[in-house]
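For reference, the chain that follows is the form predicted on its own, supplied as structure tokens.
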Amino acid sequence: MKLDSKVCIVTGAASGIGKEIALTYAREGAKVVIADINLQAAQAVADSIAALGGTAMAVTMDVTREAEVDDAVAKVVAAYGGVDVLVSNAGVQIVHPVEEFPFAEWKKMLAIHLDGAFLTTKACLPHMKASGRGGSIIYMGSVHSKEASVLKSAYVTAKHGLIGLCKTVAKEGGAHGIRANVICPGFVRTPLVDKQIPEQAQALGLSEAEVIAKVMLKETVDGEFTTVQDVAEVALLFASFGSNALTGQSLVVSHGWFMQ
């Protein structure tokens, strides 16, 4: 059990990558917090973990609202006694050419990805320090933390920003045994990506099959999507690593799309 009795908060955990990370952590003995804006869906994930003999709770969390984030973290601490791991995973995707990008949607994207990462980190850090056990903060970046693609100015900007936040948190947290790292997946076949396929097909004048082959998977070594399981295994590595030797890093999981 790599995470035996560790308290792990995963945002955006009601579906997709976040859900798979939560399930993986539960199998490794963690007390998992399913934090999501959709409480009903979050509770369903928590119930499925409990049915398998794991420990989980669901909390409502809009990561752009400071009071809601603080209240949710306080509930976790009251229930489980602290926080050991934070996975800042909540995210959305909106695509437009730069000159057509509505400012309100730009601000929404940055709020969810960057403000959400900042607010959840800010809420969890004091508890990690107070415990004396240190902790692990994991940001869900993207290959777009390293590269750019057309139509994704807000997403690329936000995902680049997470690397800067991560490095700062790693510097500030090091003395307390708190690590911070970024996972940078390639395209993972989740509802978020499925939604992009027709949108990009329309914007680029391609078929959906061409978007997959010529845009999403063109630069991979094997034409394969990254899986939620691939990402969850890296999240387990970052959560369970035992020292500050692995901090301030960003690991690309993309079938070779981007190679550092």
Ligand code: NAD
Contents of the next structure:
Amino acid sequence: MKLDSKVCIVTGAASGIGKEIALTYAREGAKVVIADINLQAAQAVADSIAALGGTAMAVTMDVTREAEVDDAVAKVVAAYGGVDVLVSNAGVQIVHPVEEFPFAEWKKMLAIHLDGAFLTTKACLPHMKASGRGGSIIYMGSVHSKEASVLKSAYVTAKHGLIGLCKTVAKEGGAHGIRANVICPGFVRTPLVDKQIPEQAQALGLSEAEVIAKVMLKETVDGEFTTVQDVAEVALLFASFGSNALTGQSLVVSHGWFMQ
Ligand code: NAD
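With the form predicted on its own in hand, show me what the form predicted together with the named molecule looks like.
Every component of the complex follows; first up is the chain already shown.
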């Protein structure tokens, strides 16, 4: 198994992409921590992993609150003895044209995506260094870490920012065998995207089918959504890679929407 007994914290793992990463890591032998603002849903994911014979715990964590992040990481270290992998994945989407974007919503977006990545990284790094085993930190970016779309100024800004954080953590972590990488998915059918389809249809004056075909999947090579499994496979690669050769990178998994 690729992650035998590795302790892996996945934020936003109660739903969508994070949940699939948690299930994939558990199948590969990891001790998985389902960290989410929604404790009830996180516990359900942990229970489903346990029912399949895996090892998992749920912790409540609002990634924008430093004390909550620190408490949750301390709980994980007390229960499982350390942290080997952090997947900073929790995220939301809010769309408005720039001139109509409420400042409070802009700040909320940057807090969840950027403060959340920073705070969880800050809390996990000392444990990765202390273990002497190194570690892997994975940020959930997006094609919007590379590209822009109308209405998504806060999201695009935050997702671009994760690349800067990743490169810095890769440099600071290198001497300790701590790698940092970004996954950049295209559109994946999760609750986050299902919510956007009617919102974008209204904002752009299109039907929902047109939003999918003409906005979301227009630039892909085959008109297909990326799947949670596609993203989880990349998350497994970054978590289990054996050396610092693969660090400071961002990998786009988007059916060719963005090519670099
Ligand atoms: P989702 O809505 O299915 O899941 C997001 C999870 O994050 C939920 O369980 C939610 O409770 C949790 N969360 C929200 N705010 C939180 C907070 N403050 N603290 C802790 N947990 C919080 O969404 P998803 O599509 O699985 O998105 C996961 C990540 O993938 C996000 O960072 C998103 O930007 C990114 N992403 C998604 C897509 C896509 O098309 N779905 C594409 C590229 C990147």
